[in-house]
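Just one chain is shown here, as structure tokens, and it is the form predicted alone.
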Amino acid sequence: MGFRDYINKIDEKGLLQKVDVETSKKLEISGILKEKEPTPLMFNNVKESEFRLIGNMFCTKNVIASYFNVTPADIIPMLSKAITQRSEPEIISNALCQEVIESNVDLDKLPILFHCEKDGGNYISSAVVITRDPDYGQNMDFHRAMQFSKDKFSTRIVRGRHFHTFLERNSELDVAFCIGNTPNILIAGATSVDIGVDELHIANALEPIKVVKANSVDLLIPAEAEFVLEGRVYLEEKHAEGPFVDLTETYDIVREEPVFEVKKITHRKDAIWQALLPGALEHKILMGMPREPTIFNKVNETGVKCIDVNVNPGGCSWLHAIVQIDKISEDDGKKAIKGAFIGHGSCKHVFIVDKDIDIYDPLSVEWAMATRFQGDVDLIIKDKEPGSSLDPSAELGTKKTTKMGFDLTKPLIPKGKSFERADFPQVDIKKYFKQ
């Protein structure tokens, strides 16, 4: 299903709300998106741009599951399979993303949002960024970019990411920032895989796509993207980037980051800009969900049967993981904690629960902690080690943080009171009250 096909589908179902009054890309649109999340919104009259804008498209796991016609429980095995059984997309020569080619770059004409009052500038936060290394091949991931002139951005390149490795090896890189993509491309761009793996092959395994050679750079890009910003990123040319609201809903610091010079813009004739609200639900789900299969697989590798994983929004969809297991041995909870931290190195707190606990219900998880957890025996504290740069409480510069694992599973042989939750009788409530 293409990006436009999906928009038409949710529109026909009455799930897409449209804003026809004039709205500004500075502070106003982001405020409306936040107020209405998770409802998808189409802005048909952007004050500063001729282009329409859509946001809040993929805010929940249920929405993404419905896109693929699966249940939320199917997402982890589906993504795991796509990572291991990658496939090459079809290459075409004529693509919708190149219906219009603009060599006279003026970023002010695009509806690039100014999200929050203290932001450093207008920010692209929804783009999947494609680049290439002569030895490793193509890479696709997410990088935010702050506009500071009509043709330049300062783009945040996190150390350790494959893009950063490529940039250090080459000093300059051709890039394509692709905006307006379906979940298979967005999720693939957020996965963590070995260097040299082309994430577009993961996207194609999730749902077949077509790619086309970019207009001015030697890169293969999604053929149905709405916009493609082509240009070059320079390691040695830096510009201040930030502040910016990151995944934790707090402001990130200002850094000197590499400059992205846009040399050409291609787009569809009636292109729609895809916005992604930083720190909001869609940002969280697209960042956190691709880490769930890696946790799932690593827990299973410890010999513990993992049932499901939720990198939950309450933990910023990055710093917490709730792992549901089928406990067979008394030490399964501790082994699962170890596997989960291996599966997601940025995780700060891991919670292991039994199969009778609903990992998508915070009250159910808290109940397990209240009734099945004792700190002196069920808590694992790891010495300070590198965590996530997104954690505002982590040690500045080193990212070091104290990590903890909580074994919230019940003992296999209880001593004393029962650990089972009582079930009330099931009744047909309609029989007892008038409609």
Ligand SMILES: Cc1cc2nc3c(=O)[nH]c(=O)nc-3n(C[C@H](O)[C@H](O)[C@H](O)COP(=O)(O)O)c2cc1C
Given for the second form:
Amino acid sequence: MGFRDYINKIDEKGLLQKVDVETSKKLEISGILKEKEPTPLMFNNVKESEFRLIGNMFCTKNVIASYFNVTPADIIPMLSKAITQRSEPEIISNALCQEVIESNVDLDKLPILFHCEKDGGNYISSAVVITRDPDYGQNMDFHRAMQFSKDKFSTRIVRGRHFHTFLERNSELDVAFCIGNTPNILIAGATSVDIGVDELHIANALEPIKVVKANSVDLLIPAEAEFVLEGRVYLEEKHAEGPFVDLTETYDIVREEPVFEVKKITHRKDAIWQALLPGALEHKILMGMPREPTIFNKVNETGVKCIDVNVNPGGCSWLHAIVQIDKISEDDGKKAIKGAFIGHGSCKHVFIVDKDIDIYDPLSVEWAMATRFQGDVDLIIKDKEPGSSLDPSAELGTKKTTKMGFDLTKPLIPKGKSFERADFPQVDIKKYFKQ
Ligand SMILES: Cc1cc2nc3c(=O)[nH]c(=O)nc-3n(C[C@H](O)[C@H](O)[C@H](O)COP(=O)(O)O)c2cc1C
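Starting from the form predicted alone, produce the coordinates for the form predicted together with this ligand.
Every chain and every other molecule in the complex is listed next, the one we just looked at coming first.
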């Protein structure tokens, strides 16, 4: 649909709120976005910049599903299919993202937000980062970037990410940080697939896109991005990065991270900056949702029929997974726990539920735990193993954590009381009350 078409669509439907009063990129816009989450907001008058800013665009699974014109339950098969049936985007030579080409880089002119009081600086958090290795080809993923001068950022590159592998192989790399993207590109950037797979091909399979050669670097970039920051990232040139709010809504530590030097900025004539609040709903949905197909597939591979998966915001959309199964054998719950941990290695707690439990309703899941779970037989506690670096309770450095699986499914043949929720009579409620 395109970023602009989508903005127009939500505007026409009255779903986009506009802020016309002057607002600051420092400790003001982020607060307004958080307060109004998940409502999309357009800031038309940013004090420090000529550009407009939009945020809270894709905060829920429902919004993302409606973008693709599907239901939330269709997202897992849709994403699985896009990962396996990737397709090459059309290459064009004239692109909107290059309407303006700026060689005198001054990052202070951009509405790069200073989000929370203890942050180390202004941060880009919505950019998909495109880079290339001579043997593996292009890669696209997310890397937050902290501005520390008029043309430089330090950018967080977690060890093990494909970008990090590329950097280790090449010591410095051309990059394009692309800002202002639709969900097909954002979701593709957040998927972890085999090294050598260009995630732009996943984006194109989700919804066709056009790509263009970047202006000063040999990279193919989304042609309809709002802004593109082109330059080079250096493995050995480091600068302090952080503190910054992480997915868990807690502060990440300060590290020495690679420097990203911006050499050129290209953008649309009336470009709109896309903000993405760290640790907030939009960050969570983009992190968690791409893990759902991998859990779904691995649970199915154990022979258990998986119906749906929710890597839910209450578990930081990373540390918890709620897995709904069609239980046929008594050991299906335990098998599903094993499959889920294979499908998402950073997951700490897995909850397996039956078909009648609403995995999007925390009360429903807790009800299953309260009525169908016995700790001595339904709990699997694994030996300590590396989990997620994001978990503040995991051992710093080694990431060691204790993972647990909760089988909240009911026994196939109850030995005592029933496990079914009683139904009240269905009534036509309008009949009983005056309008
Ligand atoms: C909004 C958002 C922000 C992210 N920020 C970072 C980051 O700063 N550094 C990082 O290494 N990974 C970050 N990630 C995670 C990676 O981009 C993601 O896991 C990606 O799939 C890794 O790609 P790869 O498999 O090509 O290595 C972020 C993900 C999202 C959705």
